[in-house]
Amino acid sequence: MSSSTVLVLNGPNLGRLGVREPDIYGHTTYAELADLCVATGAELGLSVEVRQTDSEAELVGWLHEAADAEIPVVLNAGAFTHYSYALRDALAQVRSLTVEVHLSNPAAREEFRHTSVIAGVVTGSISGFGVESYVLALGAIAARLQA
């Protein structure tokens, strides 16, 4: 398979991984997660770029970039998942593969986390497997790109 670019985009508070509620989000740091994504991508023939922001506007801009360049996206939108219609609208413009990921299982948590406003515009969703959710998402993208 030829090398394809994939953006792994992370929303608010994900830069605090390893420190923020490790009983829920694990002990893996954001830097370790980024390294895992890049290494997994390399194994799958993907060129992975990992980004994180606490800014909704910046995340929307990155999705516009992915839409314009037809780049597949793995997205952990964090809290924006539950209420950002701006993010949903930007994500709906991405015609490449899109995978929503979550470290924890939002459906098994507080009620406000049960609704994903972005789920209806992504190719698929993976949650509840910790950092392995990202590995599974990249594997799914690689498999679809090979098909």
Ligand code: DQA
Second form
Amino acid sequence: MSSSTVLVLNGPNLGRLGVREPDIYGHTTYAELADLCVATGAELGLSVEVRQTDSEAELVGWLHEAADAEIPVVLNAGAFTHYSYALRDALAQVRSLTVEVHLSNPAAREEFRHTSVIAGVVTGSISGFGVESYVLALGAIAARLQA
Ligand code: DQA
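Coords for the form predicted in complex with the named molecule, given the form predicted on its own:
Once more the chain from above appears, this time first in line as the rest of the complex follows.
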């Protein structure tokens, strides 16, 4: 992968965007979100690869890949955000830029969503802007890479 490659990683249930609780997560499908990320990346000079898994082990493996190749990561860890120490430990190994994103604003929702066990090991977090959260994250990475 080139130095301007960015991995956009999505955790459990995000493959069901568009049909999943649209009042909270919107009507954009996962395929449309993936297209948006790739198109946004192209405008910013980034080669964006978008992945989704419901498996914690697969997500950990992708973070190891990012750590080894020093690839920046945009991560929506879904519910793993709130309790996966394995994910936090994997993310802590990534020395390149890492942005935690959420479609909704977890701080404004149920109490169990107020804790992010990954927030302390990412470069920054963006929540609450729907699919725009991903666009903002990619913009932040592009700006940092150019700085
Ligand atoms: C989410 C918020 C999480 O609390 C939830 O478990 C998700 C989606 C979001 O994008 O708003 O699956 O990460």
